[in-house]
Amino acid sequence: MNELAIPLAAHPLPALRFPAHPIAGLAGTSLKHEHLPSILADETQRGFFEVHAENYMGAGGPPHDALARIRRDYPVSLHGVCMSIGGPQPLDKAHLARFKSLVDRCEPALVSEHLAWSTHNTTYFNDLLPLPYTPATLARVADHINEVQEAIGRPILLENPSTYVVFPESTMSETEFIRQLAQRTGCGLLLDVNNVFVSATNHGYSARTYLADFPLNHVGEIHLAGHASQTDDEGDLLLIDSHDGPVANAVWILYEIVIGQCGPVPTLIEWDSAIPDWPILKAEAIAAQAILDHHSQKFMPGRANAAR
């Protein structure tokens, strides 16, 4: 008998440990331990929280207790930062197993990783490094994405990078590379609007032109963050994706353009250093939520989107 014809009841899903809170149309923030008391005491809090997977790969203890308290009342987005999906070497099997265990443990609404490499042999770097956009790289990254998705039993969202150098070996644009990855693997996309602005400024192209060519129909989550301004060795402006301040006005403008085209996609405010008091971070999420709510009336419930 064809397995596809077996009644659904013959394949019961495992019981969920946490409520399946909806995440569509919500704005959220990074979960920081110093904010936990304020969050738990905030009866007006609306939205979701995102955590970096590598901070919760231990067996238990206070981090998992805190995450469980949040997960009972809010949707959670799990964001990996060390899988090195874009790297030239095979994925770290032990790291992938820990990642899967965490997905099973916290039952996140969304799971994401970066289009980047961050390891060399057994060394893990603190940076998300760029890669050349070539057919060979495309095939390798697609294989890695498929391996991750097979391991955790669900699609992931892949985040576009912020970049500071380009490879002369590249034979396709970043947007075409990302489009082909989504088509080959069935993964969704995490569109980091700040990364788009940072890369466009650093390399001298139009952020709006980039977004016009980005496969927005595959976007399941959006990131917004602050960036820092420096100058390079030639004295030219150089933006750094620093996550240490409020979202810039130019990024808010780009964000509203995106939401106007693809609807109220779950949106995260990233703030990972120089972390402010909770009311300041919450205010950034409230600003994103206002934009999501403003545009939500234009889109029918159930609109095709990787996040819903």
Second form
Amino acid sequence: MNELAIPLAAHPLPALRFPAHPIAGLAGTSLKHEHLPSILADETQRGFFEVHAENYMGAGGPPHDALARIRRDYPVSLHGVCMSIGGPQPLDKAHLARFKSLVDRCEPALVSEHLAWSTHNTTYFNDLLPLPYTPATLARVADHINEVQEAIGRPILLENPSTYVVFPESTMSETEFIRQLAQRTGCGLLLDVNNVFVSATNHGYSARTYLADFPLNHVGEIHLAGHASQTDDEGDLLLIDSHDGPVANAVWILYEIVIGQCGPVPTLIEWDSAIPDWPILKAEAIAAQAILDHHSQKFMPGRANAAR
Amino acid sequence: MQPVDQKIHHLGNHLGYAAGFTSALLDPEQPSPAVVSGPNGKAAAKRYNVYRNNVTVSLINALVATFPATQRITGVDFFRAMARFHVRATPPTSPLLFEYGHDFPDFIERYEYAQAMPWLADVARIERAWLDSYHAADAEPLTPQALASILPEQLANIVLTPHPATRVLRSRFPAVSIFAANRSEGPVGSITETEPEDALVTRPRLEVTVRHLPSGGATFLLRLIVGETLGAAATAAFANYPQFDLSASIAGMIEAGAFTAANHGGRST
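For comparison with the form predicted alone, provide the form predicted in complex with the partner chain.
The next block holds the full complex; its first chain is the one shown before.
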């Protein structure tokens, strides 16, 4: 019925513990536990929720309960934050096992991770750190993606980063690096449009040119978020990927361009600090949903009426 | 002598960027590392500082989230300065941030500027135990009926299985009262307690609860948790605390959901 939602149709389906809620064409929000009572009380909701995988990797307790309650009623996207796929050192096997067990437990509609790293030796830095784009890092990152995909038995979506520095040793553009990763590993892509805008501003290139070079045919999810402003050493604008406010107008405009080309790809509003009351976050998702629905009619005539 | 990280960078054949990048991440005195620059010949100092700031502030915020009562006692500025020292000296070694901060209470105990608050570390220990309990495995607590079904003459020989979320903490200070007064958002009344207080932290289902244990209660529970029989645990508690109330302690631990099973001769009830 919904061909975009079930990428594993070729495999024998495991016994599902949760309904296979379709995620195609939907807008969603990051799940914040302070919003849980409002979300559970609101039965009219349409959309999906994305959770940061690491928050649900304890042995049990309220996080497991909250995730199960949300997963029963909504599509869930599982977003890993600290696999360190973009790092040079081997993946943390214990972490990979936890990740797999969480994928098995919550049967998410989407699974994603970052083109970044956060652990070096044994220190976890809790930030999405950048990497140079070279043939050596390409091979290493591709190995890591393959390892994750083999462990969990399904493809992941890889997210483009927001960055503040460059590596003089880089020999490839970010879009070329990402394109080759998708080709080599079969992974899908999570296009963070705010990250595109932040990086383009910070590095002095055009966001539209970046998007024109980006392999949009591999995009399985989009992220939108707010950013903050600082200045660099030269006094020029430096944007910070802060996730602490509404999506900027310039990012909404880029988003419409992307949806116009990709069709109604599931879209997430991220808001991770200075978290507002639920209606404010929900309103951002409703705005994204309106754009998705508009293009849904354009891409698949009559489908907006047919879908639930 | 060359710093180790630089050697790794040279040996690393294009994969030394992580060593190079992290070399100054927790040290604000160092210049930005040579592996990065700004675009088009721009400088990287303020740009690299974005990462430095993200790392330090997010880790301080993780400690704030785990230790809210401790922060309320010290005030925000004091706490963040103390946390910054700890983050830089002892960054996390697990990507699971809810595991971070197990070394923080010991750090507080040694922290020069916290010496006037000798009970602060114990409040932090309760908060750390609270989060351990929150994320612990789920299990059904032992019911009063299951315990009541044991014949009185067999009671002294039973061994109890602790619930995964159960923690017992001892303090030389009224740490439970101080914790309770500062953990909520409400106004902090004056704390009149001066006696030592032991804490029992449990989470039989979804709610973490911190109880103040009566005299001898901590000895009794700690003995049970390590697998001593009910009789041996009670004897130890009476020996050290003559006013120990056995039946009240048993009723209290059942009500708190501190255990999941009672075993006698290898059989579980």
